[in-house]
Amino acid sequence: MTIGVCYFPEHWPSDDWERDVERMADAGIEYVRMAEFSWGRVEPARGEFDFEWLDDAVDLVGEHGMAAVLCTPTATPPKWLVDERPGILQVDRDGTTRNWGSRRFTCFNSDAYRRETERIVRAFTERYADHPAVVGWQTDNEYGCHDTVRCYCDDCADAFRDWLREKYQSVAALNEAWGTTFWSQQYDSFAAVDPPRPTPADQHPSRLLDYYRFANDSVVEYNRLHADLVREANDDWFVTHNFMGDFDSLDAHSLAADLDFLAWDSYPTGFVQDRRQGDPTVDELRAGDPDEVGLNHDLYRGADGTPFWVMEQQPGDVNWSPHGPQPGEGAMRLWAHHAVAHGGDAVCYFRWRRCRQGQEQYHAGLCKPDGSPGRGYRDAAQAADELFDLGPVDAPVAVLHDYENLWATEIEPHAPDWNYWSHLRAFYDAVRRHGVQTDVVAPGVDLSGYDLVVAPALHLVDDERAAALRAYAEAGGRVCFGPRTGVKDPANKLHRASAPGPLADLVGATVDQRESLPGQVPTRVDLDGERYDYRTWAEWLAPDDADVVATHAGGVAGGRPAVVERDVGDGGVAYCGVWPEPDLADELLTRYLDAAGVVRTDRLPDAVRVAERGGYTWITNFGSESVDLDVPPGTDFIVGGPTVDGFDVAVVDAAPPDLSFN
């Protein structure tokens, strides 16, 4: 478990580098990531390379006992390249060219850009193939940020047609799969299919979903080019990529096969402002939402326990969120511990020094522009001193997350406040509020090692997926489905049978009716004599071979089943037909955790989370108020003590269920 930092020596006079690198080493930093946006500095004109400055920086890192992680610099090609090859630029849906002047403006399907990528990546990797300080590479930077996964240029149009030919073989098969008789949208050839550019009304949902799949596959191919070139130069290097939090348009699972592990960029106080529903609390503006950050940790951790990295950790205030509050005292240390508790092996702060130029001048660094330590430096140094080596996370619960289901429900949200991530977290948060480690996995993974599987919106379901879930339940597993499950086939068409379609026999019920509701409509269910709130989405169910757990408390659906469950083989299945608010989610998920034999805590204080890894339990306090912790006699505190202050952390050698809070 270790701490790293992102460094941009090209932003500073070379006289500063020795002092910077020496201070990194003094802080206990072990990894230094460099060169991700350096193409123009390394190659100021075609074929004229200047690597000497980067050589010096890498040498310094090695001389001070640290390791260098280098990056392929393709997110920011230089102006001379765009002037030579303007066809590499992306095009928006409305035909507007995305011009040079920031980053991520190139097309993944441009053959010209792929050739230029191969040329510059080969130059970088061959240069450092034998350098002892270089241990691994990050491919490119944040694929798809700024809404750039999907391009609509002519190169993409041609590539999309080829992608469809390979998938469907005949245009008749495409027409059948999509259902193009609606609004006379039939195609007479693959050449007639264009990217989904602006139309007066909504686009055909099947066409959109396939375009999203195609664009994703384009990124996978582009990333594979990088990974292959890195390994060709030195197959001892690791290869990773830095993904983003709650990111919609790129399927991180699909890139995993070409990477040694996944990394992501964590900015907790920004995330609660720009990618989460509702207004953040004051404490969340200082430290973020532990479950929003935690879900992304668990998403990027491998289902087989493969650790992840936080390649960019927020070091202070940030420039890109609506507001830039200073994190709470100690929050930057708290985030490092929280990541390690969820299975992280390295936390790299972004960046070393606040930059004096360009678009990120209001983004903090661990140090101030003059190189003196900032608040983040002290937190990073303390975390580096406290962290220790651990084995992988062992999670008894899996939450199924699938990007194609995300895309399908966002294409047709059927409610202005439908949000896939928020809905997923309604179920995920309930598990985490009871101290249970959770894997966030794609539906196709082997589920046999989990005691409980939670599937909040398994929207696209075919017979094969239904059969796998049935086999899991019959073998003793427990499954909790959420609403909008089994509604459509993989082509994004409604099943002929009522939802949950191929899962109906497993669930023992079908969806009689569904509705989406605005906030002013009362939405409640009755369960065991108590009344609980839900929001946004409601289904009333028609049980066939299932027991009713909860019924709708009023409205058109009053008295009709809202939640059902049944035994299946040695296991069981439940179907929750509403989007549960926290109290209902807790009531249901604790019921199924207990039925599955998963050991859990009582409901934790709102801002406190616990997580066990390698026989140690982390107690992380994302609130400003202190909490008092009771532990069994003989328990050792590895970090902290029985009073966990605001934005503080404790680590003990006890299991989560043995802890209690005053």
Ligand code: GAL
The other form holds:
Amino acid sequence: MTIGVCYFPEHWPSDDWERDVERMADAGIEYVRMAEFSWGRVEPARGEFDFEWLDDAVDLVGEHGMAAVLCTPTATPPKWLVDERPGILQVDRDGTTRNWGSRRFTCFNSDAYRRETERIVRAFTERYADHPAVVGWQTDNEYGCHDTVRCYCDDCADAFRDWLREKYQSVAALNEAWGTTFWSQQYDSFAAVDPPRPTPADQHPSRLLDYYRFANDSVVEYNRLHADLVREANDDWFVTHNFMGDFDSLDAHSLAADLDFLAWDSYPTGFVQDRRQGDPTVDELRAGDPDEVGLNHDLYRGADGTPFWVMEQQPGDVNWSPHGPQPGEGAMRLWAHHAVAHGGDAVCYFRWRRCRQGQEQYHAGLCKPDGSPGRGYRDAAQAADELFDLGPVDAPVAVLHDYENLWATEIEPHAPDWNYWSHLRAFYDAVRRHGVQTDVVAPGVDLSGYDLVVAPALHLVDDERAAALRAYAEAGGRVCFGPRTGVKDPANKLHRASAPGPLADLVGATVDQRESLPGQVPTRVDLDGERYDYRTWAEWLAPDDADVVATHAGGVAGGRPAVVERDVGDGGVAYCGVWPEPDLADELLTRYLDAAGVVRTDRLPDAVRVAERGGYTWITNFGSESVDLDVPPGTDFIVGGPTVDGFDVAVVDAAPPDLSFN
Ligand code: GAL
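Same protein, different form: I have the form predicted alone, so give me the form predicted together with beta-D-galactopyranose.
What follows is the entire complex, opening with the chain shown before.
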């Protein structure tokens, strides 16, 4: 478990490097990521390479006992290349070219850009193939950042047609799968299919979903090109990529097969402002939302427990969120501990020094522009001193997350405030509020090792998926489904049978009606004599062979079942037909955690989360108020003590259920 940093030596006079690198080593930093956007510096004109500066920087890192992680520099090709080959640029839906001058503007399907990629990646990887300080590579940077997974250029149009030919074989099969008789949308050839460019009314949902899949596959292929070249040069190197938080358009799980582990970029105080529903609290502006960050840690951790990296960890204030608050005192250290508790093996801060040039001058570094240590440096050094080696996380619960369900529900949100991640969080948070480690995995993984599977919105379901879930439940597993489950087939068409379609037998109920509701309509259910709120999404259930757990409390739906459950084989299944607010989610999830025999804590204070890894439990306090902790006699505090201050952390050798808070 270790600390790293992202360094851009090319931004600083070479006289500074020795002192910078020495300071990194003094802080206990072990990994230095470099070269990320360096193509223009390394190849100032076609075929004229200047690697010497990077050689020096890599040597320095090695001489100070640290390891270098290098990046393929393809997120920012130089101007001369774009001038030579303007066809490599991406095009927006409306036909606007995405121009050179920032980053991530090149098309994943451009043959010319793939050839250029191969050329530059080979030059980099061959150069460092035998360098003892280089241990691995990050491919490119944040694929899809700035909404660039989907491009609408002519190369993409051709590639989409090929992708459809391969998938459907005949245009008749495509027409049948999509259902193109609606609004006369039949095609007479694959050549007639275009990317979904702007239309007056909504696009056909099946065409859109396939375009999203195709665009995703294009990134997978492009990434594979990088990964293969890196391994060709040196098979001992690791290959990873830095994904983003709560990111919609790229299926991170689909790139996993080509990477040794997944990494992601965590900016907690930015995320609560720019990608989460609801206004952030004052404490969240200082430390972020632990479950928003935690969910992404869990998503990027491998389903088999493979540790993830935080490749970029917020080092202080950031420039791209609406506001740039300073994190709370100690928050940068808190985030490192929180990541490790969730199964992270390395936390690399972005960036070493606040930069004096370019687009990110209002973004902190661990150090100030003059190179002297800042707030982040002290936090990073303390974390580096405190972290210790651990085995993988062992989670008893899986939350199923699937990008195709995300895309399909966001293509037809059916409510302005439908948000896939918020909805997933309603269920995920309820598990986390009870100190239970949770994997966030694709539905196709082997579920047999989990005690409880939570499927918040398993929207697209076919017979095969339904059979796998039935087998899991019959063998003793417990499943809790959420609303919008089993509504459509994988082509994004409604099942003939009422939802949950192929899962109806397993659930023992169908959805009689569904509705989406704005805030002025009361949305409540009755459960065990208590009344609970839900939001936005309601289904009226018709049980056939299931017990009613909760009923709608009033209005047109009054008295109709809202949540049902039943035993199946040695396990059981529950179906929650509403988007639960926290108290309802808590009531339901504790019921199913207990039924599944998952050991849990009482409901934790809102800003406090606990997580166990390798026999140690982390108590992370994302609030500004201190909390007092009761631990069993004989418990050792490896970090901190029984009073956990605001934005502070403690680590004990006891299990979460043995802890309590005053
Ligand atoms: C990340 C990106 C970095 C830098 C950082 C600023 O999304 O990968 O290159 O721009 O944001 O917070």
